[in-house]
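Take a look at this one chain, the form predicted on its own, written out in structure tokens.
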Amino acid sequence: MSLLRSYLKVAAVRDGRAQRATTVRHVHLADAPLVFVPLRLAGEAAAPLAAMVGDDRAHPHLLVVTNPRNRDERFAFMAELAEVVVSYIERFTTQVEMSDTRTPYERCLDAPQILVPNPAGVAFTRLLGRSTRFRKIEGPHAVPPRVPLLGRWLTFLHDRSEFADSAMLLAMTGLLSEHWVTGQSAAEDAKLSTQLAWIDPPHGLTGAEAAVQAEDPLRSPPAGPDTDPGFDHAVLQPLIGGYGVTAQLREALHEQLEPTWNDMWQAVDLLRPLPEGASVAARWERDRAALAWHQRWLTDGGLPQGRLDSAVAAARRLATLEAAQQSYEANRAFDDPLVMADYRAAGVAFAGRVIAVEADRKITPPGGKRAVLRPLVSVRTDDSVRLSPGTRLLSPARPKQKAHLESVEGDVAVLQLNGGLGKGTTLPGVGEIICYADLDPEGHRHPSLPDLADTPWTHGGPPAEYVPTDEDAQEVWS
């Protein structure tokens, strides 16, 4: 945990209330989120046995498997679900324009975002879209079409929700936490209600108070996809699978449900009127791309995706990971002097006051022939700074202006600019307070891949076409 949010946390316990760990909300919220808080039978992998889904919280919609042991009802449950989240997807699907960049690219309008409590609830959505997305509509154990087109759906949003700057596919205690710091342990903020017992706890309770509330599973139940043991023992137990019981057993799921509904509205309530941070649209239109890239997949008649990838997709897929990653941290320090104070209490970012400008100063650089402009700019900072010499940095103030530190000596930073200095930029001036950091929005450079045919022998050669096989379709219920 680093120093700021560990002074946030005694804070929260010292004032009986969670603290923000941010001015702007660094993720898009969506008009109208999908919100899906599911459930599954204990002890199976991926076995549904209920949920609550909808993007009206006055109306949820209720699906309920009776015998989740039985396929048919398994399937049935399922295609009720299809019924709802394809639905909801194909409603952005079909608006699609061309951006304007010089390289044009297809784009839907708006994208879907589903909201689930939780990482596992996000876990259970893969395992539900790797059960579903294989699944034949014709002969034997036949499906409804939309069944494993909504598995598609699901194995895509997964996909989607492991790059850090996608927000199609979110869990809301991971959101919370990264908005808010509370008074308890990261353990105790898995648990979505008590995270907001913290954040809002109800008027004379401290969170702490309101959060020992929440703990009780008869009050609270637990946000899923898992039950709580004591209600699986006493009340699910005699009902699954019972003749007559349909309405008890859907009363009983809907005890369990409706908390949880009710939280994660409460959430997205408390989200709202952060403002949104500068880098939040554009991250937010790389999502309406991939969708519409799926989409035309899809339309083109694309095979689902495959179980494994092969090396090459392997390793370029975790490059797009770790490059997504690197951006979204950048932006959000950019975007936001709370979390940048998290980079200048760590020595990799400092700020300070601009003391001295060498605007006029050209050097020839080594192996050059003429003399090139390399201003020089001196910070006098409080800040502990812990770069070397040559680091590589950016202002949040002139993101496009690179420099490097050229040395450190007491508590004046001397940089040198050596971009961003065409017509039309400004130099920091005496006097203005300035930041710079080692962090880059832009992302790292992919490495050099092989295309798929050149895969080399010791990462097993080119791979064959893929073909979904029988074994794809196996079920993983449990």
Contents of the next structure:
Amino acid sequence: MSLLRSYLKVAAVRDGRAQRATTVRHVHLADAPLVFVPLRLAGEAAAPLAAMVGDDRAHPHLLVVTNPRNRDERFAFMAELAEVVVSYIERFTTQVEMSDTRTPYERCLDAPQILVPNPAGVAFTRLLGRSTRFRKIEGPHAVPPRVPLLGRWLTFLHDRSEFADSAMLLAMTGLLSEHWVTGQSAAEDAKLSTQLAWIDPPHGLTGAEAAVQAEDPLRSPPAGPDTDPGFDHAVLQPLIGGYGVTAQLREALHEQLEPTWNDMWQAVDLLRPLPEGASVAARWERDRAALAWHQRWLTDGGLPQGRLDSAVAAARRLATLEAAQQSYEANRAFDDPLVMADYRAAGVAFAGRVIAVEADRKITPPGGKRAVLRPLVSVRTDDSVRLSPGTRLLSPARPKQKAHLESVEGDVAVLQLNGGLGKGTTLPGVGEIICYADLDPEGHRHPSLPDLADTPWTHGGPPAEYVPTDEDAQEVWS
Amino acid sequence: MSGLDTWRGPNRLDALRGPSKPVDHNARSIAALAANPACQRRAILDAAGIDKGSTIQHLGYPHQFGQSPFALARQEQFKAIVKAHGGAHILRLLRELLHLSVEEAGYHNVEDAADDNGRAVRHRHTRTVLRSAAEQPEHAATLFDDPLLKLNVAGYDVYLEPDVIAFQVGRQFHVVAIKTFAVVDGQADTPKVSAAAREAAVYVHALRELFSSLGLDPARVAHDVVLICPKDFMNFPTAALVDVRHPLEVLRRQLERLSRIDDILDELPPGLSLDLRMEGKTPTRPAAELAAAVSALEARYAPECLAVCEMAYFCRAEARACGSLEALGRTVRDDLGGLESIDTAIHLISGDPVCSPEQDAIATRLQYLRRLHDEAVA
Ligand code: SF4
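So the form predicted on its own is up there; where is the form predicted in complex with the partner chain?
What follows is the entire complex, opening with the chain shown before.
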């Protein structure tokens, strides 16, 4: 989405507020998402400093590490986090049903949804998972039992989050910019508070004015995981590792986290009323199935996810990610005329009025013996079509009816229908407004239920053959 | 580069800056010189050694490039670990990385000295050690700790302290950079690696300059730098070779531009001053006057500036005030190519007549986008 987005950016500046980029919400929004705002200590890879987490906006859990360089305190933090997060996830994993498909499979009735402020929060979630999933719960470096379990769940959620069609772990800034276009640059949209300022400016302010206010780190502290260096210097440094200052430290971190916490829920409120896109439920169903797969894997005593994918697994994973992305994009366009408009702007889709239909046309395909039904449909369009004859096309109105472009002359495009013509189907009618696109929501879909042995472990199948060593359990995690 | 010894003479850059001392550059700030090569404002501010942090604050915007004390402490701690026991870790990593059989290695440490005089001494010592090392290839591999290099930036000498220089490994000299971002399961954060590469390129450049000035072959300074980082979540150092040829070339071009800064200065209004008129620690120059002076320097604001230049908030306000399309991002500028401002785009969207034939195509495109949009939301 580029041309239309650029148009909408100009419109956002003109109107002093963000413009809708979609007519529907393309992402599942849980009834009770878990909002997770983590902070880390500057200079450290994965030393948590604090987090605000919970599914009840009025009662967030505030977790604080009073001395982030102390190993025991870090694991105490992770144990506390596990209490909140694993308990939340287990609310869903315990309720399983069988699908009513030809080959039945397990899926959970619902799935967890964790919302973090930004992509850095997603990456940090991955690191927290990586730093805890190999821990041993007995022996010299024992950690509380739920810590490695937390690590395995966070890793699972992160791996799923790389799929465009998954909604179990999401970055809020990405979610918002998928649905709105602000009057500021993408670099500025990376900051949750300023993006919200454009989408929902306080009364009497333009988006631009509100965004400038929201840039002030004193008013809107960074949404993490990195803290404001000024805060580190002036507030945190005197308190970290000090004696008898726990209450002050908690209060200081509470103040840093609370504005982002509120922003997150404000964003949820903005997304909630958008009507859900038609294919959202099917995507969420895949998350529910993946969740059940992973739960089964844990129950059956499967090993934690490996450190690295094997080359084959990595290649397969890349292909699957790609397929998920394409299928997601096509589905979005089919669910939403505003998303489709961008494809029309690019000339790979067009819309217009049907002016003629040759319903009974029969031809003998090259190499074939019998004449078969191949109706022709002529569409008059004002769009500038940049498709070459032969391109396969589908219409959101009849996604099963396969077509290809025969010719474009002037403002008339002629299509031949090649499939989906059986009983119970209808042909486009003269006078109908119709849209065709070089997109296929089904075309790249990875099978919803592959063989367990063929399933990437991220979808619940077998993991790469990685056996954690004692060394993993002993990593100092400094 | 010219004029290595002609520095700090009264010149036009000093006149621009006024009586304040020029800011100290380091590898980081020099690497940042090339962040927006098309911007004359930045080139002049940097060449004149103007304190951009104080300037932006006096202009009424926050200075947003602070470093956390925790990050600094962590750097010190990790560097100490890496350098402990005569650089044992570095040698181990060099052996692994460069496939050397280095059994023993020398270790030189140049004493730290704070004042300018001390720096000159340290730099001279660095030259001596490096020359003798380069001329005696039979010598064992040596780690050179706390060296001090010198680089000329627009007529000013800048002293630079690479973490370590390792030399005579395969007759080559390697810059060693020690960073604290973790390499987890063999992967590190790409932007951080790129930033480290840009910084290390500054050292490679300075070291090559030094070799040239000694009449040695600058190619003996490897373009592969040794980047040392913590492994996984441990304090245990791991290393990788990073090819810095690209940032090296970008840097070379920008330094060359800065050495030709006179051409840009010729175009400036006579008598222009960027002096903050410091009285003690307080700038007394009226902010509006300073703003006008800064505005006289031609800028090229783009959103990328926000991450790399102290002046960004000022330049952005200025760019927004004149309706810059580029301030919305390069994609927008390219998509609406040919329009000078957002206002023009808004006019064309609302169907106002075009004022030049060049606007015809883009006006048609905007109208088309408007129709598609309105149809979709109808
Ligand atoms: S912020 Fe301003 S001075 Fe700095 S590079 Fe960008 S345009 Fe130039």
